[in-house]
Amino acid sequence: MTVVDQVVARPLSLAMKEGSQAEHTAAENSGFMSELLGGRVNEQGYADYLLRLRAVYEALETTGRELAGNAAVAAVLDPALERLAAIETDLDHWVGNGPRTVDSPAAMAYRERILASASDPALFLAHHYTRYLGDLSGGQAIGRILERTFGLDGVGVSFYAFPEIPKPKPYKDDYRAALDTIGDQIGEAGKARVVDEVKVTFGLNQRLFEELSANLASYRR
């Protein structure tokens, strides 16, 4: 049995996981993500960041509407997840009237992935496992270094906060009990493919900090 055979072998929230370490390691230990999260990346940082993140959310939202009929897609949607709205308020605070958009090829790419994904859903539930499990998990750590960094006593980082969803750990619990019940009905050939968009996200993840990472010396506190 070779190592990709090994790992959707597994329930496919474990195989997501698992298969994608290396990539999803990668992504997070980029130059820009570890200074914000050593509290060292200045308001302008975080905007260009979030305005990045904007345009993602909006493919993800936008892909997700579009595909609520799939039996697959549906068993994980839920409105409680969604950011984008949390995102725009956000905004208010960082860039006020300022343009909503970003020159940023590395988000475009990121997007234009996940529209793609509308026409096959499994490769849909990549993407919304890599965003939302990962907002629900690292980035509440990110939420508080921002609080502590920048004193904000809960304005500006709404994307962080889930007031629908006021225990993380059973809700992902039951997600990825929801996922491994897709994987148990998409196979192990479904379940691979799956594995390899993960890997694709956190590449996408990781061109989009190094492209912020480019700009360090100006985003710098």
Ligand code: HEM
Given for the second form:
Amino acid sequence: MTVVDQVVARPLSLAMKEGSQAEHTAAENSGFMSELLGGRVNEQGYADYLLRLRAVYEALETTGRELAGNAAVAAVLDPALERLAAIETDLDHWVGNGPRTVDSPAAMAYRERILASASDPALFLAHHYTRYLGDLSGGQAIGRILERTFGLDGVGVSFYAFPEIPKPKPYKDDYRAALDTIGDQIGEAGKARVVDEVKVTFGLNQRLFEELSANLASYRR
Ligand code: HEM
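Next block: the form predicted in complex with the named molecule, after the form predicted on its own:
Let's see the whole complex now, leading with the same chain.
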């Protein structure tokens, strides 16, 4: 390792967080998200969001199972994180017997990108991190706001509940430690590829929001 490398080398978890800070702020400020958190999006709007997430998590959790034999992926995979069953339960509330597929180029593009990471496990880590660490962070606040907005009392918001992870903070610390160990193994070039994929992934989330933002007029409550 050169002197320069020693100065710039950062643990992988920190590089992922810092590398996506601008993208994270953009996601928080997206029209759809701010309207949703302001209580100005109706049931149809939230259902349309959840249907997109269904497509995303289906790809994420299928690909995770395919890659379970890979040591780096196995270090972060955890059935306690899986969200697809919770999404299906929530959709019982939001769409009932209605269709659970959605015509969404943004969700399809996101899905394709995740599925492609099946042949490049380091990139799968970026997808895993961006969704699940987000769900354990800001997602917790989003769930509480939705409950208040729609007066839900737990029904329809199981996506935000991790019954097997009662304390997200220590869980996230352990998760970051696992990422850092992987980072030491894949080296600076490998870490840079993961960080780039995190940025791409935030962009794919942003596209979901843009698609939903275009419908805000019909989601007004
Ligand atoms: C309005 C929407 C959002 C709010 C209010 C929000 C809020 C937050 C907050 C407060 C944290 C820091 C938690 C901590 O320090 O442990 C966080 C972390 C995170 N968020 Fe968000 N977030 C939002 C949207 C998103 C979106 C759309 C994504 C990506 C899909 C995302 C992904 C992440 C990730 C990956 C982290 C973990 C950062 C790290 O510690 O490495 N967030 N979020």
